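Here we start with a single chain on its own, the form predicted alone, put down as structure tokens.
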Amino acid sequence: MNHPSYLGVFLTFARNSLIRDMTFRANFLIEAVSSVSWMIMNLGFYTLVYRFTPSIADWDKYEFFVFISTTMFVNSLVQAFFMPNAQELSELVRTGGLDYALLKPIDTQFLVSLQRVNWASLGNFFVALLLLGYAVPKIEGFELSVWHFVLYPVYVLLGVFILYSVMITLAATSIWLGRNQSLYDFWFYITNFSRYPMEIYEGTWGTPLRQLFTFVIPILVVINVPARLLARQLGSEQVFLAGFAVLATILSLLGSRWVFRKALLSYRSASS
């Protein structure tokens, strides 16, 4: 029996939501310009901060602007790949969609992660770009080498890994639950620590959370590890940070793996 070429399906699934999202135009015009919007406006709202102050958490202008760049490239693609496929998977389990999945010759969790994509959320992803190149040469005193080209996009990769580990972890309860519609929510208010510069973390109550969303739940790496990479000098904190980013993507994957398999085990037709 021939295994599927898993980047043939993917590709497959990304053309027919392309001519999904073409089908109605304005539809995804508008979704695009919304999103572009936003962003603009979030950024719009940092420049008016700086205005009245040289630096946040030790982070200038430029520098934080590449941190803006950075979430914005992670966001869009987490947005475009897998949120549309995080938040379906309920309403599969609940309507008996999901029996269809599992009769399918292909890796389940590779099916409900990819079988559509977003393609208006990745107008954010061109703005990151033309906000990255603005950003980078107006820092001061900091010289771009080959490495910084080729390991910035790889954490950029890791940190939508991990962020895709921790979605499709919540998705998979919806088997358990029957139904999570609270599922954005619960994401919005995690992900919410990964937009800011791990070093507003402090004090009392900030050392902990930055300690809990660092090593345990490994939010913070997701930004903070790529943006310091091509925005600020490289340190022994930002070397031990970016060796424990991939470690904490690996347990990430496997672990969501794990709960998203066990999940699988627990799962009854909705026929049955």
Contents of the next structure:
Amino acid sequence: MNHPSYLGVFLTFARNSLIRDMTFRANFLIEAVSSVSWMIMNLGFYTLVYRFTPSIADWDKYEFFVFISTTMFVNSLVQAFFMPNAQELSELVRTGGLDYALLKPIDTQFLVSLQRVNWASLGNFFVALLLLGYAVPKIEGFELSVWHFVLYPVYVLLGVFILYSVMITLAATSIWLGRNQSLYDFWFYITNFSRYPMEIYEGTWGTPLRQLFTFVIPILVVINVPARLLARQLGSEQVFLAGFAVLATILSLLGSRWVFRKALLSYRSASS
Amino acid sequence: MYARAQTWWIILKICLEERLVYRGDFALGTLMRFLPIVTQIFLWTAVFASAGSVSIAGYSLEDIIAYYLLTMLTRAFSSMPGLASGIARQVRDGEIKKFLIQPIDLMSYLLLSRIAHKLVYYLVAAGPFALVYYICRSYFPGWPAPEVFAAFLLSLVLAFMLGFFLEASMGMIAFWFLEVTSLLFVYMLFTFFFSGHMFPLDMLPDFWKGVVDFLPFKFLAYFPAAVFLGKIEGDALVQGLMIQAGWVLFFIVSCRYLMRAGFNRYSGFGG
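Now show me the form predicted together with its partner chain; what you just gave was the form predicted alone.
Below: every chain and molecule of the assembly, starting with the one above.
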């Protein structure tokens, strides 16, 4: 059997999406600007908080800015490549459009996960680059090494994969539920936990919560691991977390693939 | 007069029934909306621990958590999901024509359906709100004095009216620009930051505090919550309520004016 060129197909998807985005250029621009301004407000909030405290859970201002840029990298990638597709999936299930995806001679998960690229979301990616360039040199006692250049992007990507797994698992549940309106809300509330340094989850409630979101649903790993690698000295705890992140990514990807295929088996088309 | 009251009553009843269809989903959604509070509690506990002080901009840790919980309540009054975008959609697809033909005033209809929407919301959300507030009761400083509480309730009602007429005015802009989705998004971001939903506005540096005082947004979330917590007292409280009422009046007039001007411009698209 002839296998389609997955890279070629993906590049075509990306190109088509770009053409579509460029048809409504003003809208594209406004979309990019508004997602950037949302992050700038976030930044404003933390700048405000740091007027009152020298650090939050041992993260000083510039270290925390590195944390925020990491959040922006990961989120902009997830929003650009996977978010529009996950939202589309529940729509495909409801209208029966998934039939067409199943008929195509290509892996269904690949097809429904990457069909559409939302280029406007990458606006935050460049803002994050600027912020990183501004914040990193200001971290006290920081020495840039080759390892930073290699490991940081790798771990950002691993984070993206973990979030993708969570997202596609949630989206796959819409096959069982028929419709999943609160999917997006649920996604927002879950990932809300990942946007803070894991050290803030302390105490009777905090520690179990931290363990839950590190070891069961590994969303705390997503941003914390790359941000720590860049902003902190390499210690034994970091090494452990870095190793664990690799394992967590592999398991999440495999787990979400399993859930997706299981869900597909229960798909019973809709309308005509 | 009687006939008109009857029309309004029927509109209200229909809208009530319409809203009650999805009550289960609704209650669950409300409860989930409190989840971000959990991370806020952890974040601010960490901030206070690191800052080593008991008060930030006049707020203790308990005050700040109580503030976030209260802004959830004030936003339940002042936020109007889908109002402006609904008006914009009706203008775009021509549905708004029916208000030009039928003897029903657009604004009264929208207001009534919104009141029905909110009544159902409070009915369903009362449970989750009471539960969360009860769990978090240790963060509250206790019930305020009766006159402060009365002022708090008044400011909530005014916040509802301000939210409604402000957002309806935004929706009327659709008569001039058909596609207003992105404009509304910017407006939403603005209100989120400057209404005090994100943090107590007292934390802002003087310059920005001055800016915020000139804007109507702080009455949508910050003001009622600060009144409840006793951060605004005496003359400042009376003055604040008067300014809030002033903004409500301003937007009642502006949205009427925009509606008239809009109807004159309107050219009836769609079928």
